[in-house]
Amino acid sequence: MEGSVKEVIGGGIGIGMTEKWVKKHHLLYTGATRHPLILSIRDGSVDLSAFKRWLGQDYIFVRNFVPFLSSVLINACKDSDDQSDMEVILSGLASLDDEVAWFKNEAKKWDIDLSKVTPQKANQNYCGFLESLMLPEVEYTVAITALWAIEAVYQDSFAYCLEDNSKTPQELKEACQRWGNESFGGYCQKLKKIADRRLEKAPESVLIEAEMTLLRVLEHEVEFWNMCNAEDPK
């Protein structure tokens, strides 16, 4: 019974569960990784005010992302069946100090006072979702799936803006490089392997919860891009 449920949820066999879900939910995944804001960065038509809104809002999100990632690390220490999981997650946590510093420096370049930036509704909702994933009853498998999805969306989105035929404005290339570089891509692949390994062994109830969590991540990502791209974000 469990095998048949996995096949129905995954939509096929022979590839990892995360890839099956990306294929199954292709439209939503594409909406998150090829959003009009990302496309406008890639083709050079981006409204820089949208980028500046993203910068301020994402700074707030990253600060809320730190405790979430810390909670995933704690879960890995307690529940992982592979000690290397901890090392992968710890590397991501260690990089966040530099990331927060980058946001502060970038904000100065764009004359943004981060102390005056308030979280918009979509950002509040996303941060609230992160908090829900830190609850004790959330399975490690579900949390690591969410972590992979959050990081993969940014990697896929910004790497797209760095391809040879892109027209990304020079002043935005550093931002794209932060998440679109090969090293971050390698980190995302490691997270994907962890998630796939855990999902392969997960019972039906955890698989369902993990897939629903992936969908919520993608929905929040789309709403976050929408918020930044709006002239009057709410």
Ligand SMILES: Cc1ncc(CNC=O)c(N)n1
Contents of the next structure:
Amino acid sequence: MEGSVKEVIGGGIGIGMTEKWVKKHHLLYTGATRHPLILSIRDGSVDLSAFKRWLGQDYIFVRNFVPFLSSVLINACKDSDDQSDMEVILSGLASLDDEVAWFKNEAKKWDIDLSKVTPQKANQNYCGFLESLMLPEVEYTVAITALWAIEAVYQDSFAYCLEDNSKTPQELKEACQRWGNESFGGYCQKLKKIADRRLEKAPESVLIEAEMTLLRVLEHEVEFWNMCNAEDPK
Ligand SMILES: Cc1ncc(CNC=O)c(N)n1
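Form predicted on its own done; form predicted together with the named molecule now:
Every component of the complex follows; first up is the chain already shown.
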């Protein structure tokens, strides 16, 4: 099949839309995946209070991410042309069970009371954006592109902190491992394939919407990291 006429014509080989967009918007993509907070984790100079802020805020984000992912799952069941989409998204949803438990356990280790953490502005904005993606008029193709981008930023960022020459502090490695591991990487690849398959068949209007949505995701991710690096509001 590799390299066959069918693969080439079918678009199985060659560069997909998501990759084209990442190249086109590489400054913003790099801004999200090589943020100063990530670079500081990787070189070991990270301010632990920034990490703690991230932990508390991301717990809230993940709780809001559950209904979003559920909504993408429903969309896939209703609108997808491929039955396996549902299985990929379901696997992501299933892993959030463990993820929420991990946050609670990690918060204990760092002496953070999650019930006292309130979402900061950038987090509120990002969660509001997730909610807007759950509106009935949002196309499955747009929602799956957003989902791929949200997951890919975390996978790319944290995998970078785990590379051989990185100096990531031992106590942060488990967090990096959650999203930087190969299995999460495989999940992101599957999401990317789904997004590329849908985008390939999408009309121009949906393509524009999906590209705009990718840019919004990247901006929200940058703002989220910025929020963690900034002092708490007085
Ligand atoms: C701000 C943000 N973006 C992406 C992820 C990764 N998805 C689910 O865990 C996350 N946890 N937080």
